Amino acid sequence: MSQSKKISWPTWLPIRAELSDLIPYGAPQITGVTALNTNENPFKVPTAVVEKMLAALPQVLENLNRYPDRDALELRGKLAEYITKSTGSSFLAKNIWAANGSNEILQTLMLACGGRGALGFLPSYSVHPLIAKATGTKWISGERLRDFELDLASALKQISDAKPGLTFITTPNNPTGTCTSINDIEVLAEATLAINGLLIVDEAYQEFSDEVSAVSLISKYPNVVVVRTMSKAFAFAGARVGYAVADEAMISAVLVTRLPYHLSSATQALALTALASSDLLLAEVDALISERNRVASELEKLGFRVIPSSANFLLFSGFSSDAHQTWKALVEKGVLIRDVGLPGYLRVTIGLPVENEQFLAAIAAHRP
């Protein structure tokens, strides 16, 4: 995905010219730092999952003449038994879809239900707009409250009024950590199934919050589409695994605008794996809201104002000079966290505790 940013192009480049002034999309990756800033995991993959994934990968390596499986059934159906167990609602393997990180599973759904448009609030995920812009889809930018949190009166106001095919809401949303209620949550399920369009509830730090996720309500709503990903909580973002929970009709929808064995065999292979390890995999979350909730405590004696996160990562505001420029001095101290170009707030991924500290002593210099 991309950026905005006033580019040169080429005179005989034919490109799109609604995308003539994007950049490719991406946090700065700068060696020999502390890295806190692309919301990871920072906990290596166990050994024991490693060494169980590198016995599954000799029979892939000896099969990649052949095409994966298109529809990846076998990992659809283990993701619903992830789902099923981890949320206590029931679904089936027609109830899935994976993909290459959630994002693709954004991309695929603007190209087969944009043509209504697309309505999110703001400041949220940033590649939604930006996937927008590159499916053709017309964006419309609503804003939340002064709090960051959904300032609902005006989005069911927005939603009745512009009616678009596509509804994104974020929670735990980025960059700020801040939820939804599963309550106002199925407002907007009502709101957006009254008007024949989809509610997109993107739960990419769901294992990380409290909240009840929004997949309780697809059995009452069939327009609501959950959106997930195994790259923050299983520590699997190398692999590109996200996926859909939806209605049966959602899912053959998606399929109709899905590239073809989209999937790889090694993908696949990979992630059925980490589920059949989801235990191992996911012991450390409790351990990563541990520290969440310890550098919060931290920032804010040091006289910083914390957004409450419930996610694995904080935004927070207070610095005695501008905002960017507490950032570069934070990566020429060997600490490298995000600049979310939200004025007068960074965001600072949660990693190790050694990490934290490293963090917590280089920004007490900027302190209020």
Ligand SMILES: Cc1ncc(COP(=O)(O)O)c(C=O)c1O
The other form holds:
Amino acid sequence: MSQSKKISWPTWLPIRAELSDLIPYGAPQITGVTALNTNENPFKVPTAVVEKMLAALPQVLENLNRYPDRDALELRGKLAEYITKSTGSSFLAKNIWAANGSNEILQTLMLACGGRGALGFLPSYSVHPLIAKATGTKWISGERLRDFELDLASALKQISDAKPGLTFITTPNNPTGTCTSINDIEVLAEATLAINGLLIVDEAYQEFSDEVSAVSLISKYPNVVVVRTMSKAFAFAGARVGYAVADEAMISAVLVTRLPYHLSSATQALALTALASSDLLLAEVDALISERNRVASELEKLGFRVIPSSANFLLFSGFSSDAHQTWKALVEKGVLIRDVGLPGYLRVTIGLPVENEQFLAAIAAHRP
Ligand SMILES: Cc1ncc(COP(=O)(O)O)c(C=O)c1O
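Now show the form predicted in complex with the ligand, given that the preceding structure was the form predicted on its own.
Then the entire complex follows, led off by the chain already shown.
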């Protein structure tokens, strides 16, 4: 889904009117280039983990005649253990919902609770408004300050004016990399609770950040829903596993709008193996954080302005020519980064050191 180009649909095709000006969402997929455009983890799954997954597969494959565990109870239990261990806030399987990537979690939430509309503070993850459109949820575009920080007073006013059923906060935010403090999130949790609304905290990049997770607020504010993914820190994007951490009543609500048997047995088995090896899979997070800091300071040395990032990517500006032309010139040099549509800015995902060097060499020609 995207707003940029239009498809001319045949007249016999009854696409819903509100979707007719959209095209499928997605970053350009270009082969043969260094891909630093979709905030993936560049480290491959370690051989020891691959071997464990292969050992788990025969039992899964011979039972493919059966539907998977519809409620993914074992996986939800292990996700609860991971969140409890990594954040210090205690959760059980009944507080977790798992799905095919956090995008599916977001869609299930909007289907269940989007009736009074959804508010997000832009720029932020562009898929939030797109899922809203696809699920018939009214989208309200809120604002951030010019430096992409959230202005708390303005956010509170926007919430009390619009009274949305869902308010989105992405922290660390995509595409800016900036964080919202846990104190500010608590104020938003209180404000959204006062209007009987949910605060959806999208923490896709939380493992790269030093900020306290919003899961710590759930026992006090049952309207807080934290959305997480195994796509980034766990280097598991291809498996498609995202999850929500929330009050038990909230999880019961998403059960109403989930598709039956939506999470395949293979996905559940692979995710269980990945969680059993979480130390190995998460081992490169620190390396990515230090590479992020190194690339940021190299970009600054070249004269670019870099937005402080708590994620595995950097948003930067200050090109000698137009940002989109710079993006194109980099693709021609074999380096694919992301034009997120913010005038004057481009976003680069932190890759392997050798890939980051390739990027820095290519972008140097476009320094201010
Ligand atoms: C902020 C944010 N939320 C959610 C997602 C979706 O992740 P996935 O569906 O792979 O779990 C992304 C992916 O880039 C993201 O940046």
